[in-house]
Each structure stands twice: as structure tokens, then as C-alpha cells.
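Here's a solo chain for you in C-alpha cells, the form predicted alone.
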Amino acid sequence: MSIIKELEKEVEQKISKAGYKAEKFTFVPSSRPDLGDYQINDAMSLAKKYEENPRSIAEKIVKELEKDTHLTNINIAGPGFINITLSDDFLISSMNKILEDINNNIDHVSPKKIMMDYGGANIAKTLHVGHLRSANIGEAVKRLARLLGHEVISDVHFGDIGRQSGMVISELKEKYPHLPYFDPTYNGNYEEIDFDITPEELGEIYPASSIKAKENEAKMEEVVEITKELEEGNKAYVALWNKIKEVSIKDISAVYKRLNTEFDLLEGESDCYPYIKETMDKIEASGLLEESEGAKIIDVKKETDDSPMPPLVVIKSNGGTLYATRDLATIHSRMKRFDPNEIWYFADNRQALYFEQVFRTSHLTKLIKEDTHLEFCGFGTMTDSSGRPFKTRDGGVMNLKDLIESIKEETLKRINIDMVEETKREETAEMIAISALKYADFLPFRTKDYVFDPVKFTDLEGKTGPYLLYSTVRMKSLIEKVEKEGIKEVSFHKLKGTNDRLLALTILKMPMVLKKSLEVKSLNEIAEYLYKLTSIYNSFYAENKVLTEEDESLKSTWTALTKLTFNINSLLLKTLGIKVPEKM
């Protein structure tokens, strides 16, 4: 339990020993810090309870509250608003608390077992900007979902059968037409054909191949019929299928590995098929499946539907499954292997409907426990200064290498060569990129479109990943001069002035942000919460010489002001999946 969670329980008790109860007790940040730091607004909604004058009420509780030391300058404002300012002691003891184990100052949470859904892509595609948000969002909320406690199992869930694979293959016959894959009377090992293809060769045979079937009638039946011998289990479609999955999950994995986004499951569609079968048996069972012009359908209409709300296809007219059957199947296969609490799934704003057939489904079908949580977490898209969709020059869907190229290029007209050592430039703007990358990702809420400027984001002032890279890397080398001096253990002693108070109060509110970005599973509150407390002690910074203080107490007070400030920035960008460079 944070060291504020346990004060507002003080406070709660202070309150039910003035005579009232207060239901979910919290303190409430002060909108006017000159009455104090925090607010107590429970004296209106006790009045009604108790029926009772409001102001009669504070008077009440504010007399217990006096008897608190951890308080002072407790005050009523208005109608019966009470605020309360922490004493300078009680401060510095809690930073001396939370420098010696973080964990003092985070609200760790009853535990759940969640599976995490995100990535999503598509195997023979190149990974393009859209593919941003999925791993950028769903990586940093399952490392916040466990710090604060839960267990997560992550899956990236790869696109790895349907159209796209008949297209691939369909052009890779055309291309190739002498592989044995393509030779019905082959009656060789087709795990041991040798064929070689590379991810930029399998990056221009699909588009390739999509334009070859929106043209030509003969080429999309020939795509339709492969897809379906692969789904049937053709072997030698099979085995080619098998052999560029090897190498798009291996080029895919490299760029999530850029991202710093990593998954316990590299699952994809297919690792369903095994599923199918009892998936249909247990929605036959359920009763509710109808025929609806050849196609199997489940009606998920509620009375309370204020929109449209269309039946869930289940199984196409030609007896053939879609995304639909192979997300319940995955649903029942993650219910029967892992058994979870929750499953979060984060995709394009524009899936939430569909989500939300596939989610009443499960749940009318009973393919989860009546209380298992399914959630569709909706992210919006990235755009350029026109608010478009981000694309190239030419117009086309940038690819996610090029785009983290060309913010490397930017980052590295910004690196200080006189600091970082040629041979680290190159990983060293990678790190800066990514987090220009990332944190341009997270400031907005998840839900909301934003525009992506690669200047403005690289930026070494303002509201940048960079600018927080630096002002940590500044901390950083701060902390380890002072330790060149000899000076090993530091802790709080005393606050002087108004950004000492001011980093305390913010460092403070650090498990209030960690708890409601949880529970909005977005990150911009988190992102918001590192700019301010940089920026403060950015301010702090430069108006305190640390180094050349002589008072001994103060100095050890700065230094650890220092040192915690960096801990939590380091805590919260290793969250959000950024890294810290050595220099820059």
C-alpha cells in the first residue's frame, strides 16, 4: 500500500471518529494550493446522508484532524470544503520511505490472471504504421498491469491464414511454377525443398498479388481455391505456407524487438483449427445458432441496444469459417489452456462493433464463464499534419522500418557527438527515435486521433520523448558526480524551497496515476505525469547549484531529490517501453 493510500485511511478513521462513514474515501488534489495541498469534499454528500449541515460537519471532522501531526494548516473553505496541507516531516519521511523501496509508493492491486491481445499482424505483410498503436498501447498497459500486480499472458495473435495466404501463394506459383509445391505428382519431402525467400521479396508479392485478383476474375478463384486446400490441410501448401510464416514472424519479431514489444505467445488464426470443432459443438448446444441464407448466424440484439446491432456471421454459406469462428475458437482454446479472469483485446477503433458481436456471443454460448471480463480496448490512428492517415511521399501505407529510419535520421542530427561515442550513435538515436515514437503515441487518449510530426516530436524541448531522455541521462550524471565526491548514502534531511515541496507533493501522486491509467488502459496520464515532474524538477534544476551546496544536509536532501526522480522516471519509461540511453 502507497504511503498516501495509508494517510487517506488515517483520515477516513479521523472522519468515523467525528461520527460519519465515508463511503471510497479519497483525498482530492487541491485546486487552490494556497489553501492547501489536498481537499476533503465529503462534508456535502454526508449532509444529505446524515442530514446535516455541511459546514457543521467539516467543523467536526477538522477537530479530529488537528490531532494528526502528518497534518497541518487544515482549513474549511466555502460550505464545508476542508483542506489539508502535509507537514514538511511527514514529507520527508515518506521520500526517505519511498527512496529506500519504490514500492512505497505504488498500489499494488488484488491479482488477476489476463490475457492480453495486441499486435495483430499479418503474416507475408510488411508491418505498417498502423501496426504502431496495437504494440506501442498493448506492450506499455500489460507491463502496468504487472507492476501493480496482475499476472499477463500476452499473445500477438498473427494474421496467419485467410486471403492473404492464397494471394501469396497463388503469386509465388505464378513466379515459381517449377517448386515442387506445385507439382501434383511430387512425392518427396516437401520439408526439405529448397526455397529461399526474403521479407522484402515477400513485402512486394502480396500487393503484387492483390491487384493481379481485383483485375482478373480467373486469378481471385484461383486465390479462393488455394486458401481453401490450405485451410483443408493440402501438405504442399502446407509446408510453403509454413516456410514463409518462419521468415515474416522472424523480420516481424525484429521491428517489435525495435519497439521494445515483446510476447509470451507468438500465436496466430490457425492455432484455433484444433478448436473448431468443439467451439461449434458447445455453440450448436447453446441452441441459438439460425440459418440465415445459407450462412450460420447468432443473434446478440439486446433490448437495451440504442444502435444498430447486426447478428454474428459464424459460419459462411459455403460451410467455410471467417474471423468470427476462429476468435470464438480462440477464446474456448485460451479458456481451456489458461483459464483467465479477463481478456483485453486492443485494435482500430473502427473493430468495436465486431467485438462486441463476438463478446456477447462468448458469453450467450456460455464459451466463457459467466463471470470472465472480455474488454475491446479501441485506439484511434496517427495522422500527418493534414490529418490523414500517415503515409509516404507516394502515397502509400508507410512501413514501419522506414518510418522508425527516418525518425533515426532526425534523431541523429540532435546527438551531442562531443558526448556520445561514435561507435553508440547509431543505437543511441534508435533509443531516441523510439521514444519520440512512443510517447507522441501515448500523450493523446488512447481513444483519440492524433497527428504525428517527426520534427516537433524529436525535439529536445517541450513535450517529447527526448526531452525526457535528456533530463534523466542529466539526473543520472548529477547522481554519479556526487558519488565521485565519495558521497554513497544520501536521504532527506529538510525541504527549502518551492520545487523541493513541489517534487515531493507530485512524487506523492504518482499511485493515483498508475491506478487510473490501469483502469482506462490508456497511457497519456502517465505520459502527462512525466512531463510535470521532469519539468519540475527541470525547474528545481536550475535554480539549486547541488554540486557546490554547503550545507551538507541540503546537499544530501537535492541528491536524493535527484536520485528519486530518477528512479521514477526510469520505472515509468521502462513501463511505457522506453529505454535510456548511457549519453546524449
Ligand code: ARG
The other form holds:
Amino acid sequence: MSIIKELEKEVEQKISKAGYKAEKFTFVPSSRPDLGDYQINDAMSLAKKYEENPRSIAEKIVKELEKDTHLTNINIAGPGFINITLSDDFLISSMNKILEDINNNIDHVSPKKIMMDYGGANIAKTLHVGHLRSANIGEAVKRLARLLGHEVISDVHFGDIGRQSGMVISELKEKYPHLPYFDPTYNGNYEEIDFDITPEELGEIYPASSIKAKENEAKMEEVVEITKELEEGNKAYVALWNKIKEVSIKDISAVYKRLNTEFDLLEGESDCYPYIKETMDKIEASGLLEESEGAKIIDVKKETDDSPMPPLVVIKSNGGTLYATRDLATIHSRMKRFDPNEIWYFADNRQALYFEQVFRTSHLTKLIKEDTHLEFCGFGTMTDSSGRPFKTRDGGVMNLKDLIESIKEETLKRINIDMVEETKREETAEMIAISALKYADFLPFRTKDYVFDPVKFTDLEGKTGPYLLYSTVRMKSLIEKVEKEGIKEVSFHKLKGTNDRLLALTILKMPMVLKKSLEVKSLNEIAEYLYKLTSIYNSFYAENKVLTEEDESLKSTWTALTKLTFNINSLLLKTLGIKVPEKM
Ligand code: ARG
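Please give the other form, namely the form predicted in complex with the ligand, since only the form predicted alone has been shown so far.
Whole complex next, starting from this chain.
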């Protein structure tokens, strides 16, 4: 348990010693730092419950609190707000405990088994900006959930089948009609056909096909037919599609790697095929499946709905599966193979209604257990300064690789990395660029759209990834310098000045920030917290000359403070999936 949580428990006990029990106990950082560090707001609600004057309740509580040596300057403000200040001794011993083990500043959860579905790249298309946030946010939430004690299994859930595959195969047929895949008389081994395609070419195939299919009915019919045959196991198409999958997954995985995003399972929609029959049997057995114009649908409306809730189409009128069928079968497969307590999905806000339909269907047809929790974690769009989805200069969808490269270019305009060893410069520029991209993505609350301004977010000043990296690297180099010059020991002895104290108090808030972030599955609070902690540290750094300080115990404390801030920054940046360079 975190130190601050322990203190909270202690305070709660004092209140019950004073003779009161609050329904919902509130021990929170003070909104009036001039009056105290923390405040207790319960006297007012207790007054109602116990029919007593709030001030007199507050006075009795204060009497108990005064017995606690951790607390000083206990005072009552207004109708009965109790303000307390944490003693320097308490702060010093707390900081030493946290320096010794950072777990003393983390509140662990009661562990659950959680499956996380994020990434969601589509094989037929190059990885573009639309999938960026799913990777960034999903990865960070996974790391956070693990840090706080959950067991997490992550799955990329590639879009690896469906109409997009038909589009690609149909276009390849048009472009390379002589390939044996399209020769009905071919009776050789499809796996041995000599055909290669580059990710770049693949990137052009889908858009070209999609435009044609929109304008040309016959082309669309062919796409639908090929999709169906592929699903039904046409050997030629399966072999060709596997080849495309291999090329594409390799390419997409390389971008995920650059984004420090890792998956436990690299499965796709098509991996649910062996489970479709069982899934459909279960759905069928629920008796809820209806026929509608040849398709099979499920009514998921509830009386309490106050916005439209259309039925979910489970099987297409041509008997084929759709996105929903595959999500349902994937849920069945996940339950069967992993039996998770919860499944969290990270996808664009626009899929909210769809997921609600899928979740209701899963509950209604008992694909999941009564208490299995399915959650949709939607995210907003990254836009350019005009509020439109981030595009290339000529208006095309921005490819993620190009985006990363362009941010790297911006980074190098603003940040001089000449002091970095030549062999490490490329890697360092990449880390800074990724930090800019990721941090900008975490700052707004998950569901909000936000404007990505490449100039602003690559700046070394302000709320940016590069600012955090630069400051963190500087902390590290200060610690190294102090240690190199020789120091007897590094720990907290005394606090001097407002920034020392403020840093310690801010450090104690970390458990709360982590807990809240995980609750809402958004990283914005961690992003803000990192900025705040780092800024306070930088004010402290500007004010004090740690390296040349002659008072040994002060030098030891300040080095410890630097080390602790560095440790926290490193941990939180790592949790966000942001790598810190050695030097910059
Ligand atoms: N491939 C999908 C898309 O691009 C995202 C997948 C989200 N996850 C899921 N289980 N449906 O829209």
C-alpha cells in the first residue's frame, strides 16, 4: 500500500476514534495550499448524519488528529473544513521509503485477468494515422494495468479478412492476370508460386481497387465473390492472401515496434474461423436470432434506450460472415481459451454503437459469463490545425511511417543532437520524435479530438515529450556527476525551500494519479502529472547548485530528490511507452 494511502487509513481511524463514521471519507490534497497540504471535508456531512454542529465535530476530530505526530498545523476553516500539514519528518521518511522501493508509492489493485484488443491495423492497407491512437493508448493502458497488478493479455486483432481482402485480390487479378493464382487449370503447388509484392505496392492496390469498386458495379460484384470464395477456403486465394498477409504484417509490425507497441497475440479476425460454428450454435440456441431479408439479425434494443439501437446483423444474406460475426466468434474464442474477467477494446469513437451492439449480443446469447465485463474505450481523432483528420499535403491519408519521419525532421530542426555520439544520433532522434508524437496523443482526455501541431509538440519547452526527455536526461547526468565526484550516501535528511517540499508533496500524489488514469483508461492525468513534477524539479534545479553544495546532508538530500524524481519520470515514461535516451 502506498504511504499516502496508509496515512489516509490512519486519519480515518482517528475520525472513528472521535466517534464518527463517514459514509464516504474524503482525504484530498488541499485546495488551499496556504492552509495545509491535505484537507478532510467530512464534518459537514457528518453534521447531518449525527445532527450536530459541524464545527464541534471538526474540533473533536482535530483533537484526535493532534495525537498523530505526522501531522502539524491542524486547523479548521469555514464551516468545518479540516486542514492538515504533513510534518517535514514524515515527508523525509516517506521519501526515503519511496527511494528505496517505488512500490511504496503505488496502490496495487485486486488483480484481474484482462484481455486488451488494440492496434487493429488492417492488412490490406498501410498503417495510417487512424490507427495511431489505438496503438499508443492501448499500449500505455496495458502497461499501466500491469504496473498496478492486473494480468493482461494483449491482442492486435488485425483486420485480416473481409471485403478488404477481396479488394486486394481483385486488383491483383486485374494487374497480374497471368499469375497461376488466377488460372483455373493450374494444378501445381500454390505455395511455391514465385510472386513478390512490396509494402509500397500493396499500399497502392487497395485504394485503387476501392475507387474502382465504388464506380463500377461489376468490379464490386467480383470483390464480393472473391471475398466469399476466400472465406470458403478457395486454395488459390488463400495462398495469395497468406502471402500478402505475411508482407503486410511484417511491415506493420515494424511500425508498431517504432511506436514501442508490443502484443502478446498477433491474431487477426480470421483466427476466429474455427470458432464460428460453435459461436453460431450458441447464438442460435438463445432463440433470439431472427431472419430479415435473408440475413440473420439480433434485436438488442432495451426499453431504457433513448437513442437509436438498431439490430445487429450477425450473418449476411449471402451466408457470409461480417465484422460483427468475427468479433462475436473472437469473444467466444477468448472466453474459451483465456476466460478473462474483462475485455477492453480500443478503437475510434465512431465504433461505439457497433461495440454496444456486439456487447449486448454477447450478454444476451451468453457468449460470455454473467459477470464478464466488456468495455469499449473509444478515442477521438487527431486533426490538423483546421480540425480535419490529419492528412498528407496532397490530401491523402497520412501513412504512419511518413508521419514519424516528418516529426523526426521537425525534431532535428529544433533540437541539436550533436553532443550525442554519432552512432547514436539516429536512434536518439527517433526516440525524441516518438516522445513528441506519443506525449501529444496522451495529453487530451482519450475521447477528445485534438490538433496535432508538429512544431509545437517537438519543442523543447512546454508540455511536450522532448521537454520531458531533456529534463529527465539532465537529472540523470546530474546524479552521475555527483556520484563521480564522490558522495558518502544519498538519502533524505532535511527539506529546505518551497520547491523541496512541493516536490515531495507532488511525489506523494502519484498513486492517486495512476489509480484515476486506470479507472478512466486515459493517460491525460499521467501526462499532466509528469509535466508538473518535471517543472517543479526544474525550478528546484534552477534555484539550487546541487553539485557544489557544501552542506553534506543537504547535498545528499538534493541528490536523493533528483534520483527519486528521475526514477518516477523513468517509470511513468516507460509506462507511457516512451523511451528515454542516454544523452541528449
Ligand atoms: N480493424 C478495425 C478497424 O480498422 C479495428 C479493430 C478493432 N477491434 C475489434 N475487435 N473490432 O476499424
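Source: prediction; values computed, not measured. Each form is matched to the other, and the largest set of C-alpha atoms that superpose within 1.5 Å is called the rigid core. Positions refer to the first chain, counted from 1.
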Would you tell me if I417 moves between the two forms by 2 Å or more at its C-alpha, with the rigid core held superposed?
-> yes
